[in-house]
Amino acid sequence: MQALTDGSRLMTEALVKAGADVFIGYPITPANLLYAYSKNRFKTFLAAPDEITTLQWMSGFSISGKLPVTATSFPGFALMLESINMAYMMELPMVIVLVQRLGPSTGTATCGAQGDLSLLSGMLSGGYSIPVIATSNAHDCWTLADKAIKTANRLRTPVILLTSKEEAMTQFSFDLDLLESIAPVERKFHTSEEPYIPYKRDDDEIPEFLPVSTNKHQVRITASTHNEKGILEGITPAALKNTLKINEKIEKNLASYLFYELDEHPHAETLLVSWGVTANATREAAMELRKNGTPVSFFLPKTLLPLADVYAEILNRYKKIVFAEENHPGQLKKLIYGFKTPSHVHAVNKIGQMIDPQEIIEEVKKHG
């Protein structure tokens, strides 16, 4: 069935089918249509004053055991930035959907970029990951959606899903035939007799859940540097050990939650590299390239942080790569390559006007 529609909605829909009962936002653009489809599809929706007690209030609903989303972009997201610690450090599970436009500080509202990936590389304090999963289609924005809310529920963490306002907000039809069915999330909390350890951790390094309005156990929830049971220690060897057991957590658990596309030529020693809104222009460009007899590869991570090994192991094998990115630096590659690009590395960037596909085909001429 063909309909009208765009990526929030699409969005939305996976969300509320996944599980997630709560939509807590200030509005924003450009995740203001999320905001407005939420309001009539949440069984919660709360209108908060700003967005630092959005994420509060989330937190105090994932605290009695709902599973909380917001929408946000920049200016909202770094008025969150405190609460995202707390909320990592509490092992509390949300998503928080972050819809990228043109910066710095508040930019342009209705112009699109890719900007805030080396944002969400260091929000947390410390240097760790929160996972980042990014949509980069329609279809995305669909199981990338439910996906992010089974991987919050599964590791006890917030989820940024990554999208950007093209994405988001510009309308297309769409065959919803395409779209698999969503099965909502099993929550799954502590039932042993035994006394519940908040912080606990299984093989997968992941603690047990319990809600606070149980009157079974005492729950013990903290922010601050704690042991397994909760209580603040300071920088004694079991809190630290439980620190670095929330990271181990994200880290060891990584392949549940990794999303890539690879399409490879088998005599292409050229690859593609893009993410987001900018991969349908490098896809576009590796199909001109190859019908016109330039074999190239085309690499599309979706799953951007924690980055995983084998994003290395494709890249080692290409003697050529060309990254295309909707930002200045180009924030994947600088978060791939460090300060110093090697030399066989080159990239496609552009900031205010989405990249045409023939900028990225010049580029892979022009390396021969």
Given for the second form:
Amino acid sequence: MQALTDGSRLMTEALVKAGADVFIGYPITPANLLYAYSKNRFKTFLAAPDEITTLQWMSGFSISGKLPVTATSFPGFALMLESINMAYMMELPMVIVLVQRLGPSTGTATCGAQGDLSLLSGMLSGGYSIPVIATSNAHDCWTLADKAIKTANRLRTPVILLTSKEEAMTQFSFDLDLLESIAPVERKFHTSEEPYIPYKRDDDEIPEFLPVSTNKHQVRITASTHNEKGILEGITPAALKNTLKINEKIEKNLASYLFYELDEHPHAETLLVSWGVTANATREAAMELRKNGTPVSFFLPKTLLPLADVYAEILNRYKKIVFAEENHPGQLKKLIYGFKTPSHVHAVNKIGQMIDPQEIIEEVKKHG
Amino acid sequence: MDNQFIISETLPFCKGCGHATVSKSTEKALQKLELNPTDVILVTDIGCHGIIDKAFATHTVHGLHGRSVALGSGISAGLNNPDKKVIVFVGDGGATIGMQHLIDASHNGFNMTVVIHNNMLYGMTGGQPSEFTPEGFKTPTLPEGAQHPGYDICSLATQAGASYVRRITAIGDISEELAEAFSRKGFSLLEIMEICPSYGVKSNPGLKLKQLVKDAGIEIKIYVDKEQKAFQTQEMSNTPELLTPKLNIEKKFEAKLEKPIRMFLSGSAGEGVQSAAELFIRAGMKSGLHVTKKGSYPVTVGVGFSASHLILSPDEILYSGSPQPDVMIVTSADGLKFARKQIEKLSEDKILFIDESLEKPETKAQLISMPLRKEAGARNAMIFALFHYLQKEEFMPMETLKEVFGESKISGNKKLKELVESSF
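Alternative state: the form predicted together with its partner chain, after the form predicted alone:
The next block holds the full complex; its first chain is the one shown before.
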């Protein structure tokens, strides 16, 4: 079934089908379509007066046993930061769709960008990671929205679904029959008669969840450094251990939410790397290069945080690497290589406009 | 029924602190109301008052400074159950930071009670003044005394629509007053005047709470006790799916296109550029083409330019940008201003349609000037131009565009409909 659609529509429907039951948001361009679709699609929709309230209400709904979603862009996301740290520390499942636009500050609301990855990589005080999963095409908008909900629920954590203006707003023809069906998330709460210990972890370091709607057990939820009982107790060994366990949970379970595409050419010495909105241009560049006799491979990481070991293994196989990202410093490149880019790594960077496949092709040719 | 709400033998407050009075009276009030500890959710935040939660047997949620009211609002709306009692403890510092949350919760009528522990300064950080510090009241960092009266949160909450608002002093047993606030439906607020034994007393020697309150003109009274509409979370069932057969655009015609066409349409906001662009790509889909439509516009909705980048292709489209359009259509001065740089880059094999009222820009492209605005009106100039373009290029049947146009709202414009029928 061919439909004229957009990424926001696909994401919203997938989020609802996956079991998200409340959308709370404050409108901001270019996340407005997600807000508009959610208004009539989610079981519950709340218009919050600002983005701090949005995240606090979402946390409240999560504490009550619901799976909340919001959609925003950098200016709103910046206001949410402290509260996202809170939700991370409280270990509350929720999904935040971050639709990137050109910054810094209010920048240009109607211009796309891939400018927020560096922020996301350092958004938690302490340098820990929240799962960040980035869409790169229509199909991702569907499947990764589903995975974001499932990951948030299973890992008891906020998850960032990273996208951008063109992915969320550009209309395109798409065969809806290509979409796999999505099963609603299965929510498992503490059912034992044993007293509930809010941050006691299983073998995967994931604590059982119990909403405050229960009257069987006491539930304690805490943002400050706390022990497994949820008691605020400063830098005791038990409390510090719990803090580290939250991070361990995110890293240990990475395989369950690790998404990437790798299209390797048997004779390629050059690897094209891209993510998000630039991935399609990079894929097109790879196809054209191959057609014209230049064998290249194409790597598209979709789980951007935490970075997986397998990414390093892939990158290390190539003599020449070209990153393409719609930001000036090359944020994924910097995340991988730090402040000093190795000489075999090149980049196509741009702001204010989508990167053209020809620009990537030229960069590849420039380096032989 | 287990009615012990405080499970700690000692409370974590300085000697003489009003916070202890509030906590003990809260337990008594909840006992009076015969509530179960697990039917109560105590939400606290940062500040001396907030460290009480570990002493309570209720559910406890300890959040961010100043955000406990918003967090409590979310819990209340999430539970959507008036039998559960959400109680928020916040200090005057937290109430200052989260003032909007207080107004908002009063306005929405969330089922909850906020207890403001107003000791007129920030106790945990060394005694800085808050916006609640009364005129003349001294603190360690404000030895000259506050220059302005503090906020009257009770008046503000009342104005915003709270059901029950009262100010009392933390002297003696205040469980009756707390029980009254806890028992009200919707949003209730109790502001409790206290004096910080560490900083307030030392900075204002000899000052008694009752006298201070009287001198500052702070009224101890019930501001409102009137049932207002309480917040109820709407839960819709069977909401309409977003991907339905209605979206299906069936192929009915055959396009004659061997490679992608990239188009750049540029006009003014409010002149139907985006809707004309959408009609054109719908026609493309009806002809079996793959399409994309990327919008460009300023942040304002009704003024300035409005542009649309279209791709129509016989093959799947990956990259949806269009740095080198094959055709540009410009219908207004705003559109020309926005598109000018792109026009300058057009090569000889490209086409530029432009309204005849506009200046002719320098271009190598084949320039076609037409009275688009004059003939079809400003609002329909773009769709009219697209008809002309298709007539010239013929890469899909004219019938396709006519059919899509006929199904659209703009065909309701009789004059335009006649113009399309007579011209194409």
